[in-house]
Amino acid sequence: MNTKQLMSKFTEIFGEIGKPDVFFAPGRINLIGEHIDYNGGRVLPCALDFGTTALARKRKDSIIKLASMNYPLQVTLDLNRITFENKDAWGNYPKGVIDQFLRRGFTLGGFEALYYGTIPTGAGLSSSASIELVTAMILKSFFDCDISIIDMIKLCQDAENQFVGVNCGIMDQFAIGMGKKNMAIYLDCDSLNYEYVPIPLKGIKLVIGNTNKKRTLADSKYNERRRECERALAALQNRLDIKSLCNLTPGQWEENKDIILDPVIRKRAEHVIYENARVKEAVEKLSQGDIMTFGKLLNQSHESLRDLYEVTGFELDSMVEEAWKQEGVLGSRMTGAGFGGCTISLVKEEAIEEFINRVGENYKKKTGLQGDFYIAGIGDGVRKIRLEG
């Protein structure tokens, strides 16, 4: 749907009063470094070129109007009253970023916004941050906040926390906010250091697949490592002077690995420590132009996410294992929390075609679920967009 519909659909819902202004914030997804952020580790997501695109006009009261293209469900507030209500559903990202503008003293106006993403709910691409961050970029342009981007993004991080009730890392937020083309982010999710990585994708292409697989298991196995890694590493500190897993290197992990006697608890360390290394090594490697490498990185990653970290599951290990098979690939992973979500694969542009329809034939015959697939470019972050004429 390009901007002229929206513009249309926008003067239909909210009538003809004024001309909308256009922001974007995009989806992001992790290239590799998996379960490691609350390890002590760094990831490495990058921006997408594909998001959410928000129509937005100022109003002169207090009221906020709110209407997506990709949901029925319209929302109308007030800026004296904000509350979390179930009823709002999707309504309620973007009043807590309204919320958490209020509670820093911004003073704001009415608005009326029109939302429509193209990234794909409950696929782990992050559709909820994309639409904190083009809120927030909303706010920031037309109520003149004083704001920086790293703000904006720790502040929608706190919505999703606070109101939303949501315990999500800073990740998502980071990405989308401060994405740039033709970069990933090597990220220290903890001290927010960061710097950018260029990724060398001349003739290949990220392809995204989504399992279509819902993810019922992410959420309490997600906990259940974190207890693990947390048992891994109060048996490391008995012997070693360290504060995360992602302290130590695969050979000092190699001399004292012995100390945890569970195998089950050794694993979920190994992979953490092993994952950490790999993004090293994957910085050192794009840096260098070196995307081969890259791709067995990738492989090796999820390897270790099945065997070691165990969050993939049937449906992830299928797609992967079918993309693993082409001819063109690179390299393929899961990405994201587990059981279910999405693959990432680096797919040589002309085996494209043929890398989509192989692997959804043979997913589809091993698992009965329709797989989707998206090309993805690696985008800029949130921006307000500007029109010609």
The other form holds:
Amino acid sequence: MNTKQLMSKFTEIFGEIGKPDVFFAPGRINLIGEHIDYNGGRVLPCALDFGTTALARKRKDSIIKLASMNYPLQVTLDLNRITFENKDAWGNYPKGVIDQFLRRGFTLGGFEALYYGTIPTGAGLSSSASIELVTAMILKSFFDCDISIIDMIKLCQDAENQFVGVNCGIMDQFAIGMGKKNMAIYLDCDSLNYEYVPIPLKGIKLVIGNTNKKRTLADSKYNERRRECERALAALQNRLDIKSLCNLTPGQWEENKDIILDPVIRKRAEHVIYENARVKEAVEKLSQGDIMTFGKLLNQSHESLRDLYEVTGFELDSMVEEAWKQEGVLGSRMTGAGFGGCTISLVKEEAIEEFINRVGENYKKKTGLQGDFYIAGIGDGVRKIRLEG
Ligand code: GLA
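Switch from the form predicted on its own, shown above, to the form predicted in complex with ligand GLA and output its structure.
Below is the whole assembly, all chains and molecules, this chain first.
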């Protein structure tokens, strides 16, 4: 659907009183560094070249009207009364962002917005963070809020933590806010220092595989993993002066892991500490142009998420295992929170067609589900779109 079609849909829903502005926020994938953003670790995500477009127009009163091309549900609310309501479903993401702007003392007014997302929902490509960031951009632009992009990123994370109730880390919002074309973001989630890292993919493409296994229970399992990490940290802090699990090197971990008695908690921490070390190595390999080793690190990351962190599941494992078997594949792993959702694979260009056919076929045989595959383009972060004419 192009902007012109969206414009006429907007007019159909909200009436013809003035032209809306257009905003865009991408989805994201994470190349490596999974489930460590909330453990003070380093991650390597990038923004995608598809995401959420929002058309929005200011109103003269305090009413906010939200509509979506993806869901029939429309949400109307008054700025003076914003509360989480289950029945508002997707509308709770923009509502959470509006709530956070108000809590930070910004003066807002009414507006109406139409959202159109091309990120498959529940696929672990951060469609929700994309809705959050695009909403934050609308508010900043319409109500002249003096807020930096980094503060908008933190605000959107707070919206998700406090309003929606998912205790996510900063990675998704950061990637969507700060994405840059053809670059990955090497982000230290503790200090928020970051650096753009080019991805030297000559003759190789990043292929996203959607297992189409919905991430049911993902939110509660996600919060459970966070609590397990907190328990691991608390145990280690009895002996060590550390602020987060990722303060430990693998060597220090090996010397001290005996202090964690619960084998499950120990496995979780082991994933976190080795995954953090893998990210560092992955960035070194990328800068040396060593894509082969980079691909192997992706594989190791998946194994660790499967065996130690236990967030993969039958569908993700099946798709990744099928990918590993194919010619021309340098690496493959789950991306995002897991429990369903998407995989990413590094595939030689000449092998892509065969890859998609074979992996799709075998995945279907094993799981009964039809997978979807896309070649990932790496794009820029959230922005207002300038329209011609
Ligand atoms: C979700 C969260 C992120 C991050 C990943 C796992 O996408 O929103 O903060 O924790 O899972 O790496």
